[in-house]
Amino acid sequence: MLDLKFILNNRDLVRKACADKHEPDYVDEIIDLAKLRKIYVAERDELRKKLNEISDEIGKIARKKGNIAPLKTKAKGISEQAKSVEEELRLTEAKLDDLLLRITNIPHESVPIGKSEADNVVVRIEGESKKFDFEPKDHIELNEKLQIIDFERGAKIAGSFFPLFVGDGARLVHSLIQFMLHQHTENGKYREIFPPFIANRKTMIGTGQIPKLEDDMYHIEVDDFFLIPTGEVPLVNFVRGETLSEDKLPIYMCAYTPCFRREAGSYGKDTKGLMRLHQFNKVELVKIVHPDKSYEELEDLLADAESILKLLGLRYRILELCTADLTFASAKTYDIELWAPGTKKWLEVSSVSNTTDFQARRMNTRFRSNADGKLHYVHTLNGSGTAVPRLIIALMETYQNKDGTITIPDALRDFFGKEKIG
């Protein structure tokens, strides 16, 4: 969330951010509620002050065994007034807090202004375009012969967009997870976490999925739990409510988790194969950093996500997202898209974001600065490193042979244990 004072002092900037990101603008309501709140606080303070004075007086008289009855009557009246003002204040603050949780983060000044995803900027393209001496098939056609993904049985067991990976398909999934975790942790850079895949409401508010995206989450009503939509949720909330010492920063974490998404309202788009699923696997990277460092940390995080694709020898491009495509919590985001030569499309496999202090303020995660001894919010960053299903699409399509078999790239062989599928 944004700081109330910041919103009040930078109204036009916040309004512009809401407009540029195509997010709802609650600035006027917030201004009104903040005014009201200020009036109630002043009233409350005045009444409490009087009441505190009279109560002290009563205490002194009572110790001397004097008559306190007349003062008690007076105090009772003030106490009741104070309670009624406090009730109004509570209601006002509840409304204000709810709106503050629904205001989007401000984009960084470097983020291109845009109307839709068409205005995202291609920063660079990496990797060679692979030459085929035959017409490359897409992953769905390849699977017809290989039978490593079972869409029908997935639909039977859970529903559409819940495929099963079988045999070498399952092996491919877990070897990719192993490979990615190994790359991120081998030099000790990221500390691996194996978190719960279920989160409570406070956790979901902390990273910003709630209240805005609540309908996109799988919700377990009996316990008010949510299935995590990304590993970012447990990893970032690792530090929720904590005051860190500056020496502990930066904190680098990584985790494998499944990700659960209802994808409400997205039917009709990317419906074939592994493009869009309700449950998919992902290795996530998260950084908790000093606010002065977050934009250089963002570049470094992007490089770490890219390292996976370089090692696998895949062709990819980096997009800088325009304002319209930036997520609710993000101030700046790079997407990484893999080239799928059979599907002939760029597929998003990673989204690397700096949320600045937006999540930290929701979570109340601060550090004590060595420079001024005061508390400051940390900055939080997250990036996929990377998502498995679309990585599988690109691998199958890039490394397919004329006979329909798939060659496993060198970097993955020790993890996969074989050179070929099919």
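Now show the form predicted alone, given that the preceding structure was the form predicted in complex with the RNA.
Only a single chain is listed, so you will not see partners or other molecules.
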């Protein structure tokens, strides 16, 4: 969230951020509520002052055995008035807090202004297009022979967009997860976490999924819990409410988690095969860093996510997202897209984002500076390292053979245990 004082002192900047990111603009309402709160606070304090004065006067008269009944009646009236003002103040602050949670983060000055995802900027393309001496099939056609993904039984068990991986399909999922965790942790850079896959409301507010995206979440109503939409949620909240020592920064974490998304606003988009799912697996990377280092850390995080695709020998491209395509919490984001030669599309497998202090303010996570001894908010970054389903699409389609088998890339073979599928 943004600091209230920042919003009041930078109204035009915040309005522009809302417009550039195509997010609702609550600035005027926040200004009005802040003014109203100030009025109620002044009224409450004045009434409390009067009550204290009357209380002192009642004490003096009581010690002299005088009649305090009129003053008690007056005090009761002022007390009831104060309660009414305090209730109005409580309601005003609740509305103000809710709107502050709904104001988007400010894009970094380097982020290109755009009207839609069509205005995202291709930074670079890595890897060569594989040459085939046959017409490459997409992953759905390949699966017809291989039978490593059972879409029908997955739908029978849970519903549409919940695939069931069988045999070498299950082995492929597990081996990719183990491969990615190994690469990110083997040199000790990232600390592996195995978190809960359910989060409470405070946790979801902390990373910004709630209130804006609540309709996209799977909600367990009886306990007010949520199935996590990404490993970012538990990893970032690892430090929620904590005051860290500057010497402990940076903190690097990674985790495998299943991810659950209702995708309430995405029906009809990319509905075939593994393109868009309600449950999918992902390895997530999260950094908790000093604010002076966060954009340097963003480039490093991008390189870590890329390293997986380089090792697997896949063709990919890096996009710098324009303002219109940035997420609610992000100040700057790179997307990594894999080329799927059978599908003939670029498929997003990772978003690498710097959310600056936006999540830290929601979580109240700070560090004490060695330089000035004061408390400052940390910066948080997250990136997929990477998402599994579309990685499988690109891998199947890139490494397919004419006979319909799939060759396992060299880097993955020790984890998969075989050279081919099929």
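Positions refer to the first chain, counted from 1. Everything numeric in this text was worked out from a predicted model, so none of it was measured. Take the two forms, superpose them, and find the largest set of C-alpha atoms that agree within 1.5 Å; that set is the rigid core.
Chemist: If I superpose the two forms on their rigid core, does the C-alpha of K189 end up displaced by 2 Å or more between the two forms?
Modeler: After core superposition, the C-alpha of K189 moves less than 2 Å between the two forms.
Chemist: Aligned on the rigid core, do the two forms place the Cα of G241 2 Å or more apart, comparing between the two forms?
Modeler: Shift at G241: below 2 Å after core fit.
Chemist: Degrees of turn, smaller rigid part against larger, between the two forms?
Modeler: Expressed in whole degrees, the smaller part rotates by 21 degrees between the two forms.
Chemist: Cα of A62: shift between the two forms in Å, core-fitted?
Modeler: In the core superposition between the two forms, the C-alpha of A62 moves 9.9 Å.
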